[in-house]
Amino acid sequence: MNATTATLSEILLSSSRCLAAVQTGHSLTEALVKLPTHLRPAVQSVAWYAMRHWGLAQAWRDFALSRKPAKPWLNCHIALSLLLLDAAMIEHGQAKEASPQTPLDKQCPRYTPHTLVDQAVHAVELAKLGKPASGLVNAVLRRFQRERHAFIKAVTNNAVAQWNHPAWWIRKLKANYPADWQNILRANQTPPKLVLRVNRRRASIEAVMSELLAAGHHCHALGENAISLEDSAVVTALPGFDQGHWSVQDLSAQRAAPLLDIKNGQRVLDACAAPGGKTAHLLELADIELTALDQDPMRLARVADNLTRLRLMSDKVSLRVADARAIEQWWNGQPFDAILADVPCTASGVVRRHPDIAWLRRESDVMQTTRLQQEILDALWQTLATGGRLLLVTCSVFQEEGEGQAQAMLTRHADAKRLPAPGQILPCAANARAPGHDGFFYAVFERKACNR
């Protein structure tokens, strides 16, 4: 099987297995990486689309089955097949009300309902699940065709089906953002555009734009350093990738490094650095002595790879595998002039590019990450020089991980002075004129002298 012979049934089968991994607590990205290269683009588009409609799929499964099949994998496969069928019916104008809140993912292929049913059944046969399984899939999908209007009526008041997020997530957003929660959920279900950050040490935005346009890509500049691509593309195949002319980075994330206002010659710490996008941006902005920490050696290796590609590695850059909280294991006692603390969080602000996050998180995770963030911030504060800056960053929209964390920081540290920063940035959906952006939180603190 190769890129030209992969069938829809094979794509459905691989997609179902990836979605099964999500149901057992694994990220969709991890599952996709394990696929053969020729299958990955098609499976990724199908699986992402499925995740953006997972609440609707679960509602349909519950509606269609009087009892759930014993195999979790089969449940996952049925849900995926139904989602694809729903996409095809919307595309052909037969079920416009089936998914009223979100547009179709433009990268997701469309098929006729008949083709989807046939190929879904064939996928079950390829998986060798037996005739009872293929018969069940066939019956459920055809029932959807017959009883679509009854299903739509049945889920009219089902918030999970309508918004395709867990019920606890919807409740929390309503409480945190009474006026904006619906816009946040809509943005989360809209596929993002590809945004590049130009490496100004290697190229100009004009040169990168020229290369992209010459290669047939539709794009436009966003300020001095960012470029938005209007078409989908394989990142590693874009001109300038191997030469280190740019990095992929969302507009919201690009705001991090400039907020530290670093100067040449300063000692800078990037805690929780992987995969290295913000690390690279710091090195692009000034000639600094930089230490990058991450407790995962595999993820830290990605930082090294990214810095090498961007031609930013030097003897002034130190990569350390360490837990940021255990400062005795990695800090030599010399204070840092600036610290970027991109602390672990629920990643609730980047659901539009990682739609599986909403279904992997649990409500209890918010409290756990909040405690972890406090421990990291308290440790890092000890290593900051008087007059130095610490930037708190989270890619979250939950207030416990944002403004609540910033206020708690001021309460715990009397020598902390809060400086101007964007605060909470809510996710925004892409449109014809703008690439949209992820949800982030930013707070900057200066360490005051004790006698002030």
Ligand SMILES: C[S@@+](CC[C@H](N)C(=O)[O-])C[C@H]1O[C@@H](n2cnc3c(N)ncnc32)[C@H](O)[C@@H]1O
Second form
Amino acid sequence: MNATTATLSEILLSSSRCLAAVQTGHSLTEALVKLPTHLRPAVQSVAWYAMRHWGLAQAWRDFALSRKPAKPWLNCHIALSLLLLDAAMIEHGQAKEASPQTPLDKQCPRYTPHTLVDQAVHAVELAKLGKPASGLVNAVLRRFQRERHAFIKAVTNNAVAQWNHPAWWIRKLKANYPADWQNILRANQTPPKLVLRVNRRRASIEAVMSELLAAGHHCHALGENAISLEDSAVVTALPGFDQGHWSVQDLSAQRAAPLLDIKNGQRVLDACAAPGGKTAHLLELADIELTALDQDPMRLARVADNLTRLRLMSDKVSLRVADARAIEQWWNGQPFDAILADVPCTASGVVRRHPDIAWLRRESDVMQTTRLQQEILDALWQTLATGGRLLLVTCSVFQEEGEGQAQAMLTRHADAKRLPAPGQILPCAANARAPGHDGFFYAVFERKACNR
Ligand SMILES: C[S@@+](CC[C@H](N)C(=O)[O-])C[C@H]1O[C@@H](n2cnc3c(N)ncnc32)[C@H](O)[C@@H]1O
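Form predicted on its own done; form predicted together with the ligand now:
Next comes the full complex, and the chain you just saw is listed first.
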């Protein structure tokens, strides 16, 4: 047992440092794993909440300060403290109405306004930034308590504060989805529920459900293979985890493997496999000879761990660290009957589960990943058997990475024929009855015989 209990000032200090890491291009996950374990759960909940409301937090900070402090950490700390103070004032009846951007969702960390201000100032002292910095934080927060309405009014026409995404992202979604952009942005700001995919080789959906219910987890079945949990839980502590009875996988991602329509005995390639969610699903569906590639050795090790836990490892599975584009380095010349190309993408469809993504991406990333995807697809196409299927998957909502990529594929490859597939799936928020789902794109191509 860990005897150390984190104080609120320590939580605020570490959260602000994690948020500052995101500003310099590091993912929140990367920043969180570096923290001492006793701080991690509380910092994660504060930092995720902040990322979902980061447009508003930064706009309020900019309204409060004529000049930003030079220290990135202090900048983030002021923005974060304003956001949490707003939530605290609503919770404790010190604010007449919730501001439109800060509904008190279940994930909102709850403190009293007095404690919050006191501990936010103390965090600056812990960071040894000196009296002027702690005085500044104190003054900004006290002003917010007095003038909250003015802060809210000041950002009413600020789209970034309203939608909590960068301006270029909002512009792009408006252009791509004139009727749906607001629903997409709203869905991105709602936390997802936990969804499991049952490993049909190890357990039935009925057996997994009864184990979960017996352990006190409210859950319900979604179709033949998926289960949605009502409340958040520590995944590794849920019944059936060690036994490999299920995997955590969003409903949209669960649609991938069946689209390849694989049969026993086929040679299948999973070209961008890590951490292996879809690799495992393929192996659950048929007795295949599977090659799983990924260029990242650390991530590929997670595929091995997952397949081992799910009891899916066998001599018919081979894991290779390789760049999918360099086929001469990993392909033995025997064509594959089916290829899963879950290519690297901006991940703009999974912002609800990784809210830092919206703040990590730059507009130029879209063009760069689109080019990388094209190179991977062109290399993989050469390894596909005539009559074989290639499934293009991205967890993105940007059209360049979805329909644009699929159309370009048909233009470059005269022997590619498009088969029916879901196409663009937009993210959908969870509600009391359904867990919602992530945004994904799916296109399936068959390789026709080509008369050259
Ligand atoms: C979207 S993730 C794959 C998710 C995985 N299919 C799953 O369901 O768990 C994309 C993966 O592509 C890998 N990747 C990126 N560029 C690659 C390349 N050139 N060749 C092979 N893998 C690559 C990344 O390391 C990452 O693990």
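Definition used throughout: the rigid core is the maximal C-alpha set that superposes within 1.5 Å between two forms. If you're wondering where the values come from, they're calculated on a predicted model, not measured in any experiment. Residue numbers count along the first chain shown, from 1.
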Did A154 shift 2 Å or more between the two forms, C-alpha, core superposed: no
After core superposition, I'd like to know whether K128 moves between the two forms (criterion: C-alpha shift of 2 angstroms or more). yes
